[in-house]
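What follows is a single chain, given as C-alpha cells, in the form predicted on its own.
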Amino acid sequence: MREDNVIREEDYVLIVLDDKRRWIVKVRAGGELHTHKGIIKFDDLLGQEFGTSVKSSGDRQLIVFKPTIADMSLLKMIRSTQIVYPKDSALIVIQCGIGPGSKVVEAGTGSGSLTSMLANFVRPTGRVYSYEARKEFLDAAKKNLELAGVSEWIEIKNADIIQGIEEKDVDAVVLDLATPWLAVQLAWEALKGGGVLTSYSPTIEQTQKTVKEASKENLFGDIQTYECFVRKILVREGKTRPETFMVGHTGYMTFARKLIKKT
C-alpha cells in the first residue's frame, strides 16, 4: 500500500456524481469517462489527491475517491455468483476475530467478495485458504481478487472442501456453502482451540442443520446466528426519512467456537 494520497496512472478512482451514479474507472493518460453529465478527462485527476473534485465537460462538479474493497465488490467485481455484501462480510470478520497474521480457511471462494475482504483484514502476515469445487467461478474470482489488489495473500484450492482441509490450527473456518453442515466435523479439525467457525446460508433450513451439527458431541461451544440489516437514512432538512428500498435479507450467519474434547 502505497503512503502518498495522490492519483496515479493505472490507479483506480471512484468518480462520484450523486449517490445513484457512480463510477470505477483506471487512470489512464489521455483516457476519458464519457458519462450523461459531461466527459471528465484523466489528465485532469493525475497528480491530484484523492477527495478532489473534478468538473465535466457539462459544467458538473464531481469528487474522485480512492476506492474501498466495498466499493469494488458493489460496482466493479465480476458477479459469477450472488455476493456476500459488505454488511455481512463486516459481521464475519468481526465476530471471527479476523485480523492482521489470521489463518483462514473459506468455502467456497464464488465471485471472490468475501474472500477479498478476509485478505483485507489478514494482511500482511496472514493468509486465507479459499477452497472452490467448481473450476468455472475461478479465473472470475482471480480476476476480482487482482483487481481489489489483495491476491498475494490468498492461496485458492480448486477442491471440494467436503472432501478434507489440509490447513490446520486456524484461526476462522468459513462457509459459503449449499451444506454446509457436511464440513463441520472438517472445520473442527482444521481449527485452533477456540477458532471460530462460520456458516453462511440463505434459508433457515440449512442453518438449522449446520447448527444441530454444530452441537453434536461438544464440538462447538457459544452457537449464535444473526441476520443483518442496514438501512440507509435520506438526510434532509425538513424530510429526513428512510430510502423506499433497501437490500433486505441476504443470509443467516452461525458463528460457533471450537471446544476441546476431554479425553
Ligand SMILES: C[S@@+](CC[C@H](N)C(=O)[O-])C[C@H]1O[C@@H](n2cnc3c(N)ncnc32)[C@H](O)[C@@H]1O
Given for the second form:
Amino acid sequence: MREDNVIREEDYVLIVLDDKRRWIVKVRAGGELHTHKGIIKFDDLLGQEFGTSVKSSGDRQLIVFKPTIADMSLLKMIRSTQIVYPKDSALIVIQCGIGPGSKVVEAGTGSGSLTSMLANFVRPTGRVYSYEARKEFLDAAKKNLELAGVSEWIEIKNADIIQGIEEKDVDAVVLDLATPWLAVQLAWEALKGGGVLTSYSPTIEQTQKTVKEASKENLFGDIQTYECFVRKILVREGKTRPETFMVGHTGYMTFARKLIKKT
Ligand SMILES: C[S@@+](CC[C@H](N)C(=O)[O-])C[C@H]1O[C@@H](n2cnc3c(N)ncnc32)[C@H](O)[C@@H]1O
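Switch over from the form predicted on its own to the form predicted together with the named molecule, please.
First the chain shown before, then all remaining chains and molecules of the complex.
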C-alpha cells in the first residue's frame, strides 16, 4: 500500500457529480472522461490529493476520491453472477471476526465481489481460498479481483467444494452457493475449534436445510440467522426522510461456530 495520498498515473479514481452520477476511471496522462456535464481532463488530476475537486469543460464541479472496495464492487466489477452486496459482506466480515492474518475458505467465487471484501480484510498476512466449480466464471472474477487490487491475498481454485476442502484450521468458511448444506460437514472438518461457518442464501428453504445440517450431532453451536437492511435517509432542512425505494431482499446469512467433539 502507498504511503501518500496523491493521484498518480494508472490509479483508479472515483469521480462524483451527485448521488447517481459517479464513475470509476483509470487515470492516464492526456486522458479524459466525457460526461454529459462536460469533459474532465486527467492531467488536471495528476499530482493532486484524493479528495480534490475538478471543474468540467461544462463548468460543473466534480469531486475525486480513492475508490473503496465497495465502490469497486458496485460500480466497476463485471457481474457474471449474482453478487453479495457490500452491506451483507460487512456483516459477514464482522460476524466471522475476519481481520489481518485470518485464513478464510470461500465458495463459490462467482463474480468475486464477496471474495474482494474478504481479501481486503485479511491482508496483509492472511489468505482467502476461494473455490469455484464453473470455469467460465473464473476469468471475469480474476479480472474483478485485479481491479480491486486484492489478488495477492487470494488463491482461486477451480473446484467443487463439495468434493472436499483442502485447507485445515481455518478461521472461517463462507458459503454462497445453491446447496450450502452439502458443505456443512466439510466446513466443520476445515475449521478450527470455534471457527465460524457462514452461509449466505437467498431463500428461507436453503437456510432451513443449512441450519438443520449444522445443528446435527452438535457440529456447530451459537447458530444465528440474520437479514440485513440498509435504508438510505435523505437529510434535507425541514424534510428529512427515508428514500422511497430500497433494496428489499438480498439474502439470509447464517453464522455458526464449530464445536469440538469431546471424547
Ligand atoms: C451467487 S454466485 C456467488 C457470488 C459471489 N459470492 C459474489 O459475491 O460475486 C454462486 C457461485 O457458486 C458457484 N458454485 C455453486 N456450487 C458450487 C460448488 N459446489 N463448489 C464451488 N462453487 C460452486 C457457482 O458456479 C456460482 O459461481
